[in-house]
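One chain comes next, on its own, written as structure tokens: the form predicted alone.
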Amino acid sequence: MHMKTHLDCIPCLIRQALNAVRMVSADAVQHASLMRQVLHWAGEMDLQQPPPVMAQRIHRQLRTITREEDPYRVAKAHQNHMALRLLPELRAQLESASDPLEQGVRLAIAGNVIDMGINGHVTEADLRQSVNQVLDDSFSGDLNVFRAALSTARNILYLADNAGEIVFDRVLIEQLGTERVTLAVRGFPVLNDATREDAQSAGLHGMVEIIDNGSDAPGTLLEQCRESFVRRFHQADLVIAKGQGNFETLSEETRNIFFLFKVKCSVIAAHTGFPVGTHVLGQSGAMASCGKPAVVSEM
């Protein structure tokens, strides 16, 4: 079960279409045959689907066009650089902190700023940025009834999101233990989101077990994932799950999963009754409430 495709996501998408295809192609043919494609599908679309299902659609599309099997590489190879080089500042914060777990899980969400989908123009400095002021951001959630799952997991399922943000990911996963952590990734190029090849290259592939998910969905389809990784899925005692892509695909599923996001748009906004800008640690169940805020505490 998953979020359904809001209206308002509609112009989003046509945008996000738009400075995907400007972003890999100067050919202005090529930008109007996909905006064209994009267009049509837009007035046919199934809006009980969430938007992962769209956007899947327009980067097959963006593929196809342009030919380019993963046309974000060098722009994710960039966003690695540059989180890999804000490292060592993540771990100096972390071993500064009161509450290490805390930290862990606020440098996490800082990262989730890096989304291709929402913004493609994030610096150095927008990062940096947002790690400085990771304490004075807006956050909800009950980090004790996380800690309380963590004490009892054996078994971690982390699904990953963008290139760079999962090497703030790797801070939080050295918190929570890597010999019980599955680190899962997109099983194909689309957007900014993050494959094996990215996992690799941000230095998680000595850490953690990799897997893919088989789908080139921006989210987590999972009637489109392959079965082993549903298998897996099933059999974590605890899902870790980033980003907006996975709460859009998987706020409503009955697994015991923790998500972790920053709040971008309007609709995730209304959604949860969190403000655009919000730092989130939710539970699920406790998120699926059709737009009523999630039960949790203001740390």
Second form
Protein chains: 2
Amino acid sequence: MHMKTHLDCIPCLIRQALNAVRMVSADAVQHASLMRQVLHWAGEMDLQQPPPVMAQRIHRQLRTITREEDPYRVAKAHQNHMALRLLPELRAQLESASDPLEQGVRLAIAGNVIDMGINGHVTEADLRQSVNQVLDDSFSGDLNVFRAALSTARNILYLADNAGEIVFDRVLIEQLGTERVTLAVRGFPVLNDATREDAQSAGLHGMVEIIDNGSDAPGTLLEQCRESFVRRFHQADLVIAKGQGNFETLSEETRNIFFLFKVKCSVIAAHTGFPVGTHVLGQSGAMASCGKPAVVSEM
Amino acid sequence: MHMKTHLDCIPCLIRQALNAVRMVSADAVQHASLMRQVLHWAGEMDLQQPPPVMAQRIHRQLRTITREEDPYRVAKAHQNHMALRLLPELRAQLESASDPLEQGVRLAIAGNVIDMGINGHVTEADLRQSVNQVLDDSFSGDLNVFRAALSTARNILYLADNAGEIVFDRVLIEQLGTERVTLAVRGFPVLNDATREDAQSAGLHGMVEIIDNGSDAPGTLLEQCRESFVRRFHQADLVIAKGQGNFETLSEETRNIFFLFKVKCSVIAAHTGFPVGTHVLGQSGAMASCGKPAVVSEM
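Could you give the coordinates for the form predicted together with a further copy of the same chain, as opposed to the form predicted alone above?
Next comes the full complex, this chain leading.
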């Protein structure tokens, strides 16, 4: 189960499509062609589906018209590289923290600023600012509930979100204990979402088992994922899902999931009850059982 | 001649459609219905036309689905009333100004903040803030060129923009000399654009001749305007056009027009070369002859 698409998502998805086609092509004819196609789809879209379904369709079309299997490859390589340069600092921050788990959670959420759906041009300065901000701000979520869930979990499935961000995930994963973590990435390139190649660039191969979900959606649409992934999803003692895309597609699943993300739009703000910009460690379950956002205490 | 619609206008027009249908209807079925219709049109739109053509179509559909001839009547009455309450203050500011014409121009531009396409909920505090801001800020345009044009004009055609704003126009019109001014309003209700009824509410009847352009576009699409209006448009010694809608539809006309408006979006910012928020007294002619924005000096 997942979120629905709100009418407010539509102009935003169309704006994202325009940003995306401009990002990967300089051809004005391709820009107009993608826009007309997206508008046509949007006019007929099934609003019962979550927003990543439309984003998936947009990016498939983008790959078709540009004839590029992965139009974001260069951007993703840059993002991974940028984040890797910060890795020693991130680790140092973790080592000096009084509560390394909390610090790891904060840093993992900080990495969620690298989202090309929302902002196509995240710089190293933006990244540093995001890190400083997440360390200064309070965040919403009950870390003790997360800590308790971790204490009994023998195997953890960690759903990655974006390239670059995945380096920040590595810092938290090292904290969780690499031997019990399986990292899941997208099955195919879509936007700047992390694939197996990005997990390798972030140095996570050899450190944890890496699986891919078999899908090219910028989220986790279980009905589209490969069977082996879905089995692992249901068998894991604990699922950690990064980013808004994973939240939008899994927020109403009945199994226990911890969502780590930054609230990036008014629709998610209304859905979760947290203002735009909030750093969230949110737990499913309450959301799934009552159909309302989980009430999580301010830390 | 007029501006074209940019691809960037599309998500904005769709966002405006959503704001508009929510403004005039509480029925979620009507919201979705308008959105699907607008997306369909947008997918097939002629980008050679200016943005108000799509806005016109959206608002026609809005009037059809709500079965209201003027869904903004109450909002417009409120805006006129709000602006009329400020009228004594506006006049006092004009009387104490060292250059009353400049002050009149500034106030007329300040009134352009009442634009329900951009902001559905302009309050009296917003209006006061807009007035203070326009009086403090420099504005872009050459007032001396405008003054010289006024000095020889025997008849002036003043194209109004929005309800409420028209009260601010009244202050400038009083300064221009009412006997030589003809005020033109929209031919039919569209958005919160000023119609004959609003000109009357603003107290302009009996003060100047009021004509309507015969069209329901939120701008001035000459090819849709009644013949008598078009004749007056071409015969006037000077045309003053208020607001972005009139700018978008008339910016490339070959006749001399002074545009008074606030830059409200990135497309107009790029087109004019002025940042969003700039108060502009812009002259056509230069724009029309070279196809580029007029270079107007900072005051």
